[in-house]
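Okay, so here's just one chain, in structure tokens, the form predicted alone.
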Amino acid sequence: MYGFEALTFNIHGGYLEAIVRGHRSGLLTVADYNNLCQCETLDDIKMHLSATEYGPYLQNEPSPLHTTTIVEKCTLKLVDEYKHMLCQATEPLSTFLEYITYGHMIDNVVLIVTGTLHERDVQELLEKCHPLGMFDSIATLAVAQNMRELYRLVLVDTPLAPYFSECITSEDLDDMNIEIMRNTLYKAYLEDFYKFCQKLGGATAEIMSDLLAFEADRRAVNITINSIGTELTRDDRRKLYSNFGLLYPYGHEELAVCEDIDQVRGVMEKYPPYQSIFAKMSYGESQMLDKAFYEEEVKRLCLAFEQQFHYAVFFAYMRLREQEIRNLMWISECVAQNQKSRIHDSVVYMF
């Protein structure tokens, strides 16, 4: 039905398409990072952001201010307003909005073992916890010792439990199981969430398949960075690279194989979308990677709001959003520490 989706669209998701259209315009723009670079103190950034839609949110909030404050209650609007969507959201709609939270589920359930296996207090890691990843179940995740109990005593009920399949092994947790563990499960979550996307079809598919794609390929670059050095085989490498995107299959076969950063640039300056990223940086260096990532990111995002009639731009509305919030509690750092020259080291500009 691609091209008709005008025709029927509207029934169901354009109420909610007008509403995301709506919190779109309402995300800070240049010169509001321009304003908030300028601030002194994080009172000063309390009150630029009473001026925005952050200010119901801070304004009972008294001085002094911490980072962790400004971003905890610029999340808890992005929790309401998902909320919102999701109880007023129909099929498909709703588990499209609900495979959105599956990321930071899995960020969640990595926290909370991570911390366990250093002895840190169960309350205080749920404190830290994203509030759209949580569960019910998942205080309960501090007493597994391994994989296998893990997904037995808590996760089986959750909606990651399809994505336990490939990690459920008997050995016991540590770091290194647990980043495996942590990316095992965003392959599968990213290849499941490809797959119901491609389902849906139309504008959706189309456009969800470039976002998610960019995201798997991302990931892959991330992973093979991170293992360089470290006792992970080429074999266990390539078993955690997604099933899709434009890496796949043959951009997979060359990063499994890479030892050093000046490898994995020579890999992806094959590719012309990541060459304009890759271009950024120095030889050797890794540092600026992730800046430019985000950077090419955002812009792909930007794009999901030029098309009418999809389910993209709820995915692109949030992941702006959380950008934002990376973007503020930067910039809240830095005020807070007196390193304003480093400000727009990390800045990642939207509009």
The other form holds:
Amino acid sequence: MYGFEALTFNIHGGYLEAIVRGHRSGLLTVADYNNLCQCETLDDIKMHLSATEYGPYLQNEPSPLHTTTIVEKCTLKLVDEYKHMLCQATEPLSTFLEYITYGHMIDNVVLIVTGTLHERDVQELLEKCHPLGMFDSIATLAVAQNMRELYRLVLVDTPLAPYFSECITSEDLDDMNIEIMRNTLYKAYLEDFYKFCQKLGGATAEIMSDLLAFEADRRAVNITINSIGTELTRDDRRKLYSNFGLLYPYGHEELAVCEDIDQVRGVMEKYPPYQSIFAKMSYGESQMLDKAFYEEEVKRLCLAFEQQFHYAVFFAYMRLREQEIRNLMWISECVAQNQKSRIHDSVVYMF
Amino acid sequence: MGESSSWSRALVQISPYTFASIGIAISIGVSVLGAAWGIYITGSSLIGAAIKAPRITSKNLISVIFCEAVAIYGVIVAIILQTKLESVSDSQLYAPESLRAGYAIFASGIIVGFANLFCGLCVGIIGSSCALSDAQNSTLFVKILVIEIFGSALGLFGVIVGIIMSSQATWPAKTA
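Next up, the form predicted in complex with its partner chain, please; the one we just looked at was the form predicted alone.
The next block holds the full complex; its first chain is the one shown before.
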């Protein structure tokens, strides 16, 4: 029953919701970003970050810092917080928290398979994997030769198993097929997550539908733009779009036949929420599209905190943290490469 | 014996002592349900929020105290009601006066019990939001406290009406 969650939510979820809201108050603000943008070296960045919540994680790093170290330690903080929440959670919150990490699992799988294809060392690839998406048998992915083996040897025991039914073919893995596999898996994952949230009902279902629909639509636009000019046929492209979201089904029909960015813009401008995103960019420009999408996503994620007694705050917090880590990576790279004029190109401010 | 039975006839055959005793039970039982419900709603949020912001604990115990007050109202009214229970002689047990007294105590118990149930719920939910927002911005505490005070007035309304109801619960005088 929508509206009465306040009566029973706190039995199982009250403590964790309060904890995640406490974590949210530790996200970097505009003032913090202004300080960081004015740093000259990576050591300055480390000094500013040690005044924030990242302090304990960065203080023991030896002085010649690399940007990858900063990003790694910040990600470690996120992983620690996530694991703490996961071990305190009961059903269905624990399932919900696990769903949040399946996206990273898919990315890790694709990373290792692609790396193996290009003859890289498995250990090196494992270090580059995102820690939230690790699972036990991940190293054996390097052995598989085609998708059927991939599934049979490794993935059947992971939570990703049900997403594979659509993409088991006997073709050998090459770059194109791997990208198609990644997008097919992600499509199945988003649809599964959407169904799970609908089953939970109440405020969780409503807020998560909005957030996941935006994610699905954004991926549809990105798939379209990235596959312009490649050998991906229109039917294949249509198969990669998720079957929910604002663009389903008519927007997908139109996107499938787009051949350049202006046509994509024409399609998207028929939908008022996305019109404002595309209005920020002048004609012919696509570099700012990523940042515009991130800004819109951050706006919606911050709105999720306005309501109490639902699970979407956990999803929103994880995504906001990931955005913050992206911001920190961009700022560190700009500072390290002495290109501070470009810092504001890609930093998305949250509050 | 030849008279048709109906629910209304069955209801008036129930002894007024039963009604009065159930009223007293509801008054304390349901009030405590409301207070407990409110306390756990507030308490779980308060504990979680206090990890990041330990300064909120002492101030936000006020929310828990408001919920507890709801249970105390229930106890007070239950004690008052039980002093209104008197024995009447057998012949007068089903006299209209007796029934009136029994029903009055029953109604008083229901009034107080359910008013306190919803008051406890209300204060509990507001207390939870109060703890979470105080952890982020300490100027909000006093403002949300005003909302809680209005919420706890609901329980008082119930107690007042309940006591007025029960004050007219006069059992028939014992005839010699």
